[in-house]
Amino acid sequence: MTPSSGRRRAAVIGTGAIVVGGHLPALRAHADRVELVAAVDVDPGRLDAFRAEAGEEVVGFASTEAMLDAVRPDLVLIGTPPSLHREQIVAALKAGAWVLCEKPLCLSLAEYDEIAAAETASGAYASVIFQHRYGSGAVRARELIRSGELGAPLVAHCQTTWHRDAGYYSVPWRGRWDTEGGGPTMGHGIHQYDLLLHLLGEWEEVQAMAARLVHDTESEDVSTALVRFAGGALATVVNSVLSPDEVSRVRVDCAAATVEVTHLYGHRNADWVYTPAPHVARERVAAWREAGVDVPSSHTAQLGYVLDAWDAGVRPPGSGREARDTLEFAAALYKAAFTGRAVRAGEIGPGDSFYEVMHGGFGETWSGRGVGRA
């Protein structure tokens, strides 16, 4: 229920870097619509530092349960390690709060279906942070592709080639199947291939390879995939933490134009480039490039969409089918890599080992030097 002030009451769970650098600025940008009233962290020192930054009026708690009981917030923003997401999301939903949670929303399709059941029971919703969908450049590109203005999508490339050193994996929960859910396929490239799916729609088939080439981790440090979309387009997807020249890129070649975005951790209108086919009139190209007010991809942009959905009384973007489809793609990529065969959309369900965990039971036995064949 919206408080009499017209502002919804929000709480954050986790007060680390992603909450300080992403969620807190978003809350401040929408301060006319939402107010931060509580924060949860198991580390008292980190919690105190966050409250000093966010404002002493923010009440601190050591547990999610204590906060939900005492505060009954309207909205809960979650920025904890991935293995905690499912439990915290379900608890917040049961308390009647909407949720906006860092990626991955949870560690498996089985966990997602628990979240979906909690949504149904509570009437509240859980969205995952995929902020690259919500920048104005991405909104414009999707409109143009989905409307057919750029012609039929034919070929696409999705690249997340980042670099992480051994120190990055000294954090205990990173690089482990049971706490992170996987390697760069789950923790890094998921932003870019979520954007690819957002632009192109339903996928039909995935073939893949994965390997652990450098890092002493349980999960992969690189994966590659070939994807066939329902509309016929073919795509490549690369997820790496081994790449000194870091870049994030999505490119879609359509019959009338190539549209491409190149960035690292966020994009603006100027990062989107349209290259017309020779037969296309200049007037059409000029219209493509008009994306309106420059809204960077960010937590701020996505929070605005969530609040708009709440005001309209509809399911927020980044929840439901949208959230599950991206998680299913990750599961399919892993299954294709571990089994060495193509995986079709919809085939991973209860009874399939990849429904329960992303490694499908292969995680403790694979050599890590490479699995699967495309």
Ligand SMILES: NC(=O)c1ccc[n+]([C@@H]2O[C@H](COP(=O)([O-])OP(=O)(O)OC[C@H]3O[C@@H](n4cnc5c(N)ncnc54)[C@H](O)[C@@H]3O)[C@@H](O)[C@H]2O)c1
Contents of the next structure:
Amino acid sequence: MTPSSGRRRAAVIGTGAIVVGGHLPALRAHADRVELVAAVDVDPGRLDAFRAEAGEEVVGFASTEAMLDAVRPDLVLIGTPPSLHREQIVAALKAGAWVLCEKPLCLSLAEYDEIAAAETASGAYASVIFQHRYGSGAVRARELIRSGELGAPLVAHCQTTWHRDAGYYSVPWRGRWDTEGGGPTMGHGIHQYDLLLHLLGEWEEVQAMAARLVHDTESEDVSTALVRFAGGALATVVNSVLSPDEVSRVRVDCAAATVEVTHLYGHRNADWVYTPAPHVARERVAAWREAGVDVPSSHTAQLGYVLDAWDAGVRPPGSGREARDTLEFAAALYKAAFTGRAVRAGEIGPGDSFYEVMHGGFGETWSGRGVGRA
Ligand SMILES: NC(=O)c1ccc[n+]([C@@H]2O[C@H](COP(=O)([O-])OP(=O)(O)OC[C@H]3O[C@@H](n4cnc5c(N)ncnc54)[C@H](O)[C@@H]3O)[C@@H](O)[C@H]2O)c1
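Form predicted on its own done; form predicted together with the named molecule now:
Every component of the complex follows; first up is the chain already shown.
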């Protein structure tokens, strides 16, 4: 796709909470580079409220197909329930638009591979929103870890301990395998372990447990995993919606320093803490703490990177292998939890039931309290 000059024409599909709270501010922040021209929602009340907020010049549509035909947007931002993502992404790619879609990008590796085929056929790209990769603190930490400046990564903790009540799960698409794809593993903790994977690179093996302890959902409300990375580091991952003291945390102990970010729904430079090992010189540590301009992790930050990629005519971050790797980690965590055995990177492919759906066929029968037990 050849980059052209002028502002990109964008459309949003879904005008609910995250589009109002995340995508609209991002579009406004980049108004010199991108213009919102259309919005789609099946709920006329939501669509009207969104247009009242975004501007009446934004044309409203009740269907994605009608919008794509009439508008031919350059960029489509998707914020609908997860089970709709695959078909809406594929439709947008077929219409030649780049896509920036909410997490989870889709419900399975099989769905991801359909998206990848549509990318190849169209020459356009689909990125997933994982806004915590794009804050300046995360960019700095990744540079320091990946360059070896902090020494070899050895031990990591990745914690999403959030709290969600029954009212939250009364929304029909939440907590169901066929509409959300899973519980906090797919919907909440995915932000933090995406950041962990972004920092540490390839993982090799996952062992896991999942349980449904409180909520009247089909899927889990807590999961835990042990991970071995290709570089040798060991990590623990916790994905919970049962935790009254809410926190999001990623901590990596490297040979020369511990780097840790603690936040809830977004981080800034000050949320990143570097603790040097005793042998490390002070000047080196001062340099680590220089993350430059403070860019909070946000949809605004990620949209900026996507627009940069477009201008440069290159694959945007959060697409392709990057998107698939995080989804593969989710599938591996579920497979390990449901089968009770370690799962290796690359083993889930066509013919494996966990390639098709995250519960791998166990979801209908499990009690929620143990490995695959009815
Ligand atoms: N990145 C983040 O931090 C973050 C935070 C919250 C939610 N999300 C993700 O955003 C997505 C939406 O979540 P939400 O909380 O905004 O949900 P929501 O229910 O508030 O909004 C979804 C909207 O999609 C509309 N919709 C439903 N079917 C549609 C269709 N066929 N065509 C067009 N519109 C349709 C609904 O009417 C609704 O307005 C989910 O994938 C969720 O996981 C991401």
